[in-house]
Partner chain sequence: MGDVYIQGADMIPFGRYNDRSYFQLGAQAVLGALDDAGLSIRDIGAVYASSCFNAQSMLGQKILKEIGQTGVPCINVSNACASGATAVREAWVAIKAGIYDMVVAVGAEKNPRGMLGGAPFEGPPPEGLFGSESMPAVFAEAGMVHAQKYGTTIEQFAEIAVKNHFHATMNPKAAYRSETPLEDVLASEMIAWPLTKLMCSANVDGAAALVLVSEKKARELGMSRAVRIRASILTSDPYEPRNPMMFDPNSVTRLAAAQAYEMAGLSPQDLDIVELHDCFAVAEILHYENLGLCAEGEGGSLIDSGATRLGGRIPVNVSGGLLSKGHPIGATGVANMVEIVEQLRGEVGARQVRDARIGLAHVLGFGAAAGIHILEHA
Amino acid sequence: MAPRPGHRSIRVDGSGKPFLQGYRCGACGAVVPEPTMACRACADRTPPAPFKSPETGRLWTWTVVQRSYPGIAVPFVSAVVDLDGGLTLKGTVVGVEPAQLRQSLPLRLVYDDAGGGTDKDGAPWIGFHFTVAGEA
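Structure please, single chain, the form predicted alone?
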């Protein structure tokens, strides 16, 4: 069964490989995560064009979550990441100690199985998290 995107910016190509899609205004270059009828930044009436987003970026801000719902392991790092193509996403950073985090830390998006969840037909959901990329 084909995997299903678990986030509005995730798309799945014909071979089942996930990728991130954003939308860029041709007039001002503003980037948004979903299609719109006009640019939210400059009000140009031409719909922003879809583009395949890079999956690398930089840490903008974060928090270390110490309390969560039952069954969710804590602590974990919830972060806002500015991707190199202009999209900004919220996600979890894994594989790094909270003390190592700093603004502009290079990160890479990694697709995952969205916690093992499936839709009503049994198709797996595709999610993502971030890991440190390059020089930490």
Given for the second form:
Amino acid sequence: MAPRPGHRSIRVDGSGKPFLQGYRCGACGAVVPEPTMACRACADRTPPAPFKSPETGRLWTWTVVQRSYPGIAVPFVSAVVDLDGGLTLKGTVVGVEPAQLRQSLPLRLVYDDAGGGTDKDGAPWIGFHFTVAGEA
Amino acid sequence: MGDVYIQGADMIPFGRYNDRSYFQLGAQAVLGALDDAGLSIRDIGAVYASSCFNAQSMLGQKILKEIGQTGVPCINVSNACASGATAVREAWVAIKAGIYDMVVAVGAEKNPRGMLGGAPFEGPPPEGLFGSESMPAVFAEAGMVHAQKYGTTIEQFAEIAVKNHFHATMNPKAAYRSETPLEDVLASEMIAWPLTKLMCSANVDGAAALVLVSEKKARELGMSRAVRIRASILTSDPYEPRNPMMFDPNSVTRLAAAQAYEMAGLSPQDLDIVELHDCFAVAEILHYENLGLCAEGEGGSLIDSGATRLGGRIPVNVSGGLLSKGHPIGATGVANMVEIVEQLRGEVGARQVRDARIGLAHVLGFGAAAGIHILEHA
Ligand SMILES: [Zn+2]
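The form predicted in complex with the partner chain is what I need now, so please give it after the form predicted alone.
Full complex below, order starting with the chain above.
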């Protein structure tokens, strides 16, 4: 079964390849993560237009989560990442030592299987995480 | 147009009430506030009832079924952690408009247990896969922005908890009344760096109520214990580029603060006491700057200086704050104002701020809303 986006910013193109979609206002340039009926920044009535977002960016802020909801594996690094092109995403940074983390650290988005789960029809999810840019 | 006055104020002790419903807690707070004002529910023209989780259950009507079904309008509001301030503001608007002479604002809550946060989405459960949506993580991330920009340390964030837990030892209505030295705060369980368990607010039940009256009525009832509302402000989050991927506790609070100081014709230097929304220890340092209690970047040195401790230049969260008095979501905004009212009247005993004349109460709702009230002893 074809994989389904497991995050609202993920789309799948005609060849089954995932990409990231953001929305940019033509009047003021504001970038938002979801479609809206008008621009939430300047109230221009032309809806912000979809664009394909770059998958590289920089760390804005983070925390190391040591306790989460019951059943969630810890610890993990929760981060807010400013992607090149203006879209901001929250995500988990994998394979990084907490001591390495600093504002503006270059990061790269990597698609994954979102923990290996499926939807109710058995279709696998497409998820993502971040790694430090320049690493495999 | 006349001013609006607070004539009665009360809160129940915050804690766990396993054998009582949220509306019984609310009814008890309303009776306390009415007694404080020397009034009866029969005198009240409208009830503004706040609960984050139970407003839709007709909270105000349930309260009147406990204490007297007078047939007056009940307006039930939910606005996240700003629910209580929203009820007070709507009460203020109604009196300001000249529609009523005496109304009640009440907040009552029995919080769900456990860690709060998270939003529904059709897909894999996002927690851990796409960072964390838990409230501690969200506020930790906001605190880390401050730490990166200004070098704020975990010890400075922890000192907020030390101070507010100390204050709570003098408040018999606070849920947690033990002092926590810095070593204890730092050694308690790490939840989300830099927040340890003792730097997260106490998830408890509670209720608080105020009686608001018109200037004409305040003069009839006697002004000796009346507290004047100098500003009543509610804002929603203005656009910020990272919102909603990054919760921004700052801009919504700054917008409210600017409007509140303008309405009151006051500046932060005029304040004698502040109750602000310390849902997590990092938030108090952010709000020092958001409310103008210190310059940008100086929140860390403000806590170090002792200025915000009882006896300092501008005592903050002398009630114990959300960290130790407790945070029953829909009651919090009303309870913050009850503390300011009782401080301005000089009725709080050991934790009394000397010569307090003007106070500010602030709350912040996730999603977002900010409420600020500035009060002055009449
Ligand atoms: Zn725009």
